[in-house]
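Listed next as C-alpha cells is one chain, alone, in the form predicted on its own.
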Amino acid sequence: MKPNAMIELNKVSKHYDGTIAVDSVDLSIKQGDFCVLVGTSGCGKSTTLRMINRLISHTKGQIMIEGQEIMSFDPQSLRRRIGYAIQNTGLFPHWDVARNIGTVPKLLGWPKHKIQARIEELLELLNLPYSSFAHKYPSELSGGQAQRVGVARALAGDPDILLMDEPFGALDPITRESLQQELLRIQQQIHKTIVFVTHDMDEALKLANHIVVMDQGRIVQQATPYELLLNPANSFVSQLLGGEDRGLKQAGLMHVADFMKTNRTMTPSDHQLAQIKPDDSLRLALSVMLWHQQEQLIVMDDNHCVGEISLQQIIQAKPYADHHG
C-alpha cells in the first residue's frame, strides 16, 4: 500500500457477460484528496466508483480502504462508513429533511441528542436554516436544495470517504456552479477524501486536485489540473480538455492575486479603468478586459486599491502551483 493512501485499486476489473466495463485499473487516492473521475459516457467511471463501496462487486483485482481489503468488510457496515451522493439525491419522499439526514447516524446507533446536533450542524454547513428546512419534504425543495440535503445525508455519519456520482448533473448551470462553490467551501472545512464522477471537464478542473481521465474502461491519464492542461497524454485527453481552449481553462485555474503588480495607489485616471478582485481568475480578468476594451485593470479588495494587472501579465503568466495547494 502506498503511503497516505485512503483508497487503493490494484489491477481492478469488472466484466459483464464477457464485456469488460473496467479494465485493470490501478489507482491510489490519498487521504483528503478531491479525486475526480472524468470521461465520456460508458467509459467505466461510475462503475469504478460503485466498486469502492461494493454497490458493484469487482471481478478481478484488489480494492483497499485504509489498507484493508473491502471484501473483508460486511457490505452494510462498509457503506455506512462511506458517504454516497447521487444525481437524483435518492431522498426518501415520505420522510422530512431532518429524518432523511439522520438515517445513517440512526443506523450507526448514535444517541438522539447527537443525531439532532449533527442534523443542525450539517444544515448550517450547507446554508439551509434548520427552522426553514428541517421539516420540509423532498417534494417541497428546489433541485439545488434537494441536492444539498443529499450531500448532508451523505456526510451525516461523519464518513472519512465521500463518493459522489454526477451529483450536480441534472441541475441548471447557475445552481450547479453555486453547489460547486459550496462543495469546495465545505471541503476546505471538513477535509474528506472525495471521489467524484462527472463527464464535464470544466467541473473536474474546478473541483479536483487529482483528475483521473478514463476511456473504454481504462485510465488514460491521471494528474493535477495544471499538469493535465499542460501535458495531455494523447489526442483524446486533449479533445476532452477542449483542444485550443486549453489556454482559457488554464487561466481559469490561476488567480489575479498571484500575478498582479502591487504597491500601487489610485490616480484620477484610474477611475476610468474596470476593476477586478484579487481572488478572481485570470480568465475572468481577460473577459473583463475584452468587454471594456481595456488592457489594464485595477485590482480592488474591500474598496481599496491593492494593485493592477495588465493584458501582458496575463499572456506571460505561468502556472507554478496546483490551484488547490
Given for the second form:
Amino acid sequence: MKPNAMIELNKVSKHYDGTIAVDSVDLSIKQGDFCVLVGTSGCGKSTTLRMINRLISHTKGQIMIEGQEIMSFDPQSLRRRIGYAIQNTGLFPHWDVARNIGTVPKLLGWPKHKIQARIEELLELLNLPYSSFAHKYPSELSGGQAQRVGVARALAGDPDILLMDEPFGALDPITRESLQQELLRIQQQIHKTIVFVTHDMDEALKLANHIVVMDQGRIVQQATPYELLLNPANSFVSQLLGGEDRGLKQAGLMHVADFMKTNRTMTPSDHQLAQIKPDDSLRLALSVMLWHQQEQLIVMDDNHCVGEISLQQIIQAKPYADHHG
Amino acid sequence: MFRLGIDKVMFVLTTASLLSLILLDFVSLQPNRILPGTGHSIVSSVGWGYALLIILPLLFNLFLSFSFRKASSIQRYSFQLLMLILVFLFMPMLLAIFATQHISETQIHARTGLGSAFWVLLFLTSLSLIELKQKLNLSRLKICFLIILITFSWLFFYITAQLDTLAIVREYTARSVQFQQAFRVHLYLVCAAVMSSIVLSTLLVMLMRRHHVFEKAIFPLLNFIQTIPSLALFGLLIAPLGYLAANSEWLQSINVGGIGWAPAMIALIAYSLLPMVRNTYVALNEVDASVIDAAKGMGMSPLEVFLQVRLPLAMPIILEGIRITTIQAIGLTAVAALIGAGGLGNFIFQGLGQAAMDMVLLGALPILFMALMADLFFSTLMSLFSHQDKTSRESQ
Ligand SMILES: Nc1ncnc2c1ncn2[C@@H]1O[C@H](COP(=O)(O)OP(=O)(O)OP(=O)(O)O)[C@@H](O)[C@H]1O
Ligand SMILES: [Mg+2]
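Alt. form predicted together with the partner chain, vs. the form predicted on its own above:
Below, the chain from earlier opens the complete complex, with every other chain and molecule after it.
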C-alpha cells in the first residue's frame, strides 16, 4: 500500500440480503491516475464506484480518501468534493446548461461572479461555445453535447476526484471516440484522479493507465494496459481482451512516432506510397497497409515528411512497459 | 391550372352555422317568465340589414375554406379568425337591437329568450375558434386577449342597459343579491375544499413515501370513494353528521349538521383526494431516477434534492391533479345545493322545479365560466413549469 494513494479501498464488500455485489476488494488509486473499472454486466463496477462517494454504503472494509476514512465526512460535503458523471447524464431538465454546470459551485457557496467565470471556463474547455449553449435546456442538446455538459458539471466544483459511470455508454461510436479523445486532452490539462467505469475493453485500454478487471464482485487483475495485454491473468481476462484479437488491440495502443524510421527525405517515388500521421496508432498503420497493399508508409506531419514505417517494424514492435500515461 | 382544395373542418362548421341560422329560431319573445314565447329567425328578428352582420362574415369564411387562391394559409386563417371575432362581437348587438325593436319599456315582464340557432351558432363558432387556435398556433396570451375582448363586448351592452330584456338578465335582476351570495358561497366551498384536499393529500403522500405499506391501503380506499355516486355520498353523510351535531353544542354553534356546508365539504374533499393523491404520488415517484442519482451525487441534501429537483419536475403533473380536482369540485358543488349547501346549484334545481329554463341557465352558465377560468389558470401555471414541453413546442 502506497502512502500517497488518493483513494484506497481495504477489503471492501457490499452485501445485499442474499447477494454479494462487491466481495473484499483491495484497490489503491494514486493522485493523477486514470483508473478504469472494466467487466461484464452485474460484476459490481457501479457498486464499487458509488461506494466511493457514499451513494451506496459499504458493508465491510475501509474506504479512504487522502488517508481519511470516508465515514468520518458528512456525505454531502464529501460528494461536493468529488465530481460525478453518469451514463444518462442525469442533467436537470428544468435548468439550463449554465445552471446545471453551476450546481456544485452554488452548493459550495461560491460568489456569483466566480460561478459565472467557472461556467464560461468549463464550456470553453469542453468546446461548447458559451453564447450558443449556456441558455439551452438539456432537451435541446444532442446526446454528445449533453454528455459534455455532464462532464463539465462534474468538473465544476474543481474536485480532486472524478467518478464516471459509463459516461459514454449511450453514444454512437464516432461521438464516443471524440469524447474519449477530449477527456484524455482534458486530463492532461487538469490531472484529476479519475475512476471510470465501462464494460468496453477498447475504451478501457484507450483511456486508462490503471485497468481494474472485475468479475462477480472481485478484482481479477489490475495492471497497466500493456501489462494486461501482455500477461492476462486468466482466460476470463484474455476473453475480455478479445482473445486472438488482442494483437490488434495492442497495436492500437502504440504510436507510429515511436517506431518509425526518422531522418528521411522525400524522393519522387514516395508519391506512390500511402501516408500516415505520427500520432496515429500502429493498428491504423497496419490497416492502411492492408488497404493499399503496400508494406511501407510515409509518415507525414503537416505536409512534411518526417519518416517512414514498414510492416517489418510493426511486427517487431515491442511496447515499452510504462509507455502510456 | 388550379386544384380546388377544401378545408373540410371549417367548411362543415360554417355550413352548419349558416343552416342553423336559416332553419332554427334565433331568439324568442316571451310575454313573461313561464309562458312559451314566439320564435323568430335571425332575419325576422332584426331584419336583413342587421342579420347580414353575422351572415356575411360566415359566408366569407365559407368562401375562404376553399383554397383556390394563392393566398398563404396563414393569411387565410387570420382572415377567418377576424370574421369569427366579428360574429362574436355582433351577437350581443343583435340581441340589443331585437329588444329595442320588439319590446317597449312598459312591458316589464316581456323578455328575450335565446333560441336554438343562437346556441348552435355560439357552439359552432367556439369550435371554429378552437380549430383556428390550433392551426395558427395562438399563444395563451392571445387567447386570453380574445376572451377578454368578447367578454367586454357583452359587458358593454349589459352595462348600457341594452340587454335588460334578455331572459337570463331578467332572472338575474330579480335576484341579484341571492346570485352574488350564491356565487360567493360556491367559490368559497370550492376553494376551501381544494385547499383542504391539497393539505390532506400532501400529508397522505408524505405518509406513503415514508412507509410503502400505506400505499396498499390508501389507494383502494380512495378508489372506492370515487365509485360512490355523489348524491349517495351526500345522503350517506346526513345521518352520522346529524347525530354528531345533535350531541355537540360546539358543532351546532359552527353550523355543522346533517345538511348544510359540512357534509358538502366532506364529500367534496373525499372526491378530490383520489386525483390529487394519485397524481402527486405518481409524479414524485416517476421523476427520472438518474436525475435524482445525479442530484445526490452532486452533494445535495435530501431536502435540496426534494425541493430543487424532485418537486419542480413533478410539478406539472401535480398541478394537473389540482386542475382536475378543482374542475370536478366546481361541478360537484352544484349538486351539493341539494343538501342545503347553497351555491349556484340552487338556481339550477329551483329553475328545474319551476320549469324556468332561464333560471337554470343563471346557475349553469357561471359554473361553466368558473370551470373554464380554473382550467385556463392551471394550464397557464403548468406551462410555467414544463421547460421540456415549451422547447419542443417552439421547435415544431
Ligand atoms: N439495490 C440492490 N439490491 C440487490 N442487489 C443489487 C442492488 N444493486 C445492485 N445489486 C446487485 O449487485 C450486483 C452488482 O451490480 P452493479 O450495478 O454494481 O453492476 P455493474 O457492474 O455496474 O453492471 P452494469 O454494467 O450492468 O451496470 C448485481 O448482481 C446486482 O444485481
Ligand atoms: Mg453499472
